[in-house]
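Presented below, as structure tokens, is a lone chain in the form predicted on its own.
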Amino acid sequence: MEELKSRHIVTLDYEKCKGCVTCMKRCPTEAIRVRDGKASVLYDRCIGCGECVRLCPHNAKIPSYDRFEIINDYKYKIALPAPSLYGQFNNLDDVNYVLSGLKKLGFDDIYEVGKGAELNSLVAQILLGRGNLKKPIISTACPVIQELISIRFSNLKENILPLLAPVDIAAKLARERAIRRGIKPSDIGVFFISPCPAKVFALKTGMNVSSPSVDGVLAVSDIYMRLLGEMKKIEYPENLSRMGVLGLQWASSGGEAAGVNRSKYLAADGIENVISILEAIENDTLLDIEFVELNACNGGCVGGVLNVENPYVAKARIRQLRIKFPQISSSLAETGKSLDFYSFEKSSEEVDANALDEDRGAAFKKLLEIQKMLATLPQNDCGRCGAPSCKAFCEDVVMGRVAADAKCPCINEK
């Protein structure tokens, strides 16, 4: 899994990296170290939140995604645009310009992820109505949240809403539609246009599905100028959009929570706020809440680092587009699928990234070593040692990530 994350989340441009520790100090899972003047990532702890990409003043963090030309590897190409894509364009009064532009770029079919979001919401309403899910129910449409729960809040695993992300639902239905149209399965390529690297990782590794549902993940930022050029040539767009407001509102924080049709819900965005809410759930202080929507990016998916527009501007544009849509444009009956179709196909892998050793005795011994070493340090968490905290430095020494005789620079100065 660590190797997969290193290829499908974020990499480092060593020439641009100045070793400034900005990313290290802001990483929510202490997954970054700065040694010998360059940053490095402990991928077993990385949750793909994109904070390092967003905050790096030197643009040294490179989010992973597929090059646009990959679509040419398939004869029949299907685009899956995220609802947040519509918020990237100024003066857009009809999303069909975006969808028609995608067809001009070479896609043969379009299936809006917002359509999958509507179906997810409808199934969630049914599951919540049954009353047998552990509350508060936590949505994991944002893959960062599921990774974070797996790494830092594993005891909240039973609170997870076990529904596939809208993009997986859309991908499965889009592929089936192409096959019904007589397209050979081997000729079909399904491509998600992603706002963030976390979704790249989730789709590439097949999070919660038996096998990856898409054939490629493109970045909004990479496709934007190509798409904008084609949109400007369109006088009369095709009527391609099939989603309603319910799907569109998933683009920004609170849209999913509103779609579950419950009054006792909470929506939070921004990784620090997300962690605070998860801690509150862990401490049983949110007992009056039924449903929790969490988004790692500020503003929700409009805040993803693969987008091009300011998240608050994009959110305003999405809000203005709402009047152009019906309230809902999907029904579960139209798909003819059972609820199992929308549910997790496999359980998520639980990873204890903070485990010191598989053997309990050895782990306890290492813990004592860390505590003993920590007691000798100033515990000011300055980061000069290349670790985000004094405790992390001690852990690095005990775990062999740095030389056993490594010294804290603060102590060496005394």
Partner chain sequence: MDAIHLEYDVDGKNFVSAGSATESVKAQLKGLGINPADVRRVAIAMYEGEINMVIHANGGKAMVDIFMDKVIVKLIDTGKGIPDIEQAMKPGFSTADEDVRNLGFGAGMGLPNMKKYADECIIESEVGKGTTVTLITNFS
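Positions refer to the first chain, counted from 1. Here the structure is a predicted model, which is why all the values come from computation and not from measurement. Rigid core here is just the name for the largest C-alpha set that superposes within 1.5 Å across the two forms. Compared with the form predicted together with the partner chain:
- Comparing the forms between these two forms on their rigid core, the Cα displacement of residue 67 stays under 2 Å.
- When two forms of a protein are overlaid on their rigid core, residues whose CA moves 2 Å or more are considered shifted, and residue 58 is not one of them between these two forms.
The form predicted together with the partner chain is what I want next, because the block you gave corresponds to the form predicted on its own; please supply it.
Below you will find a single chain and nothing else.
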């Protein structure tokens, strides 16, 4: 896969796309248009939620991720399995089968992302205990949320908990461990096994870190069959799991919030719910809540589009696995790192995908034009023009995204 510089987390299978406008009508940020019968994405508005991948009835939306074979570019390969991976297998009673299977697939070392999650929770407990963070504190483990805040809720930037995502923490610690073992840094390849394309984007672009913490991002769906094949061959798995329930529970919505040990928390999942919670925080109507966990996918990371199992089935399985895990298996003393190690290494870039123009006067004129034009349209939001709503169509015309003389097909018929 080429390097991801922008938000190109989905590409289109041109042959399969029927121009049915399903994705366009349901995109939560109105980032999709249908031009010449094919869907295209306005990438500066795309937050990577994966809804279009999930919804396309023709499987024409292809999420981005790295091919499994790229692990062979490195001599020493480290796998970072997400906690949600453990919910993808039927009748699994020991996650060491999964981890041993990964080793058989060619990985030299495993570092569970759930362990990074535990460390994140422990640091979050300290930060919340100090009480000087802006409330309500919004978690950032789901990169879609941070994208959404930066393009649409810039008011809430200061509410973001400035801690690295579990996968970044795991990646940094795993790489250090390999170096301590005497591996040449250039030989080390660190790979996340991802439940969603949003993580692909976040990790490839190095969201919140000064340089990307991983060397590649694989899809659960892409490695699933081969992993299953290896797991079936294992008679006695190696004891490789090092995490506890504190990390495991991050797989589904509410798990992260439970880990901060506060009673006044809220956990919302599903992109529409997330947006209404962010609106409520912005309107100051979410009273008496200290910590807000938001996940773009239904059910949390178990609902990621790169997973293979139904989110609720995966969640139930993970719940059953809990008894096999210790409650907590990490401590901050064990890594010996200061809080800085777990914190954002850079602040997120300003992107204003909302503003019609940088200059207020010019933006004002454009909005006037949009309103004027909108008044002449049927306002039925039928989508036949290739824009998700009549207002979006007017915006496209005024912003020059379509020809200035583009016409509404409904009016032309009359």
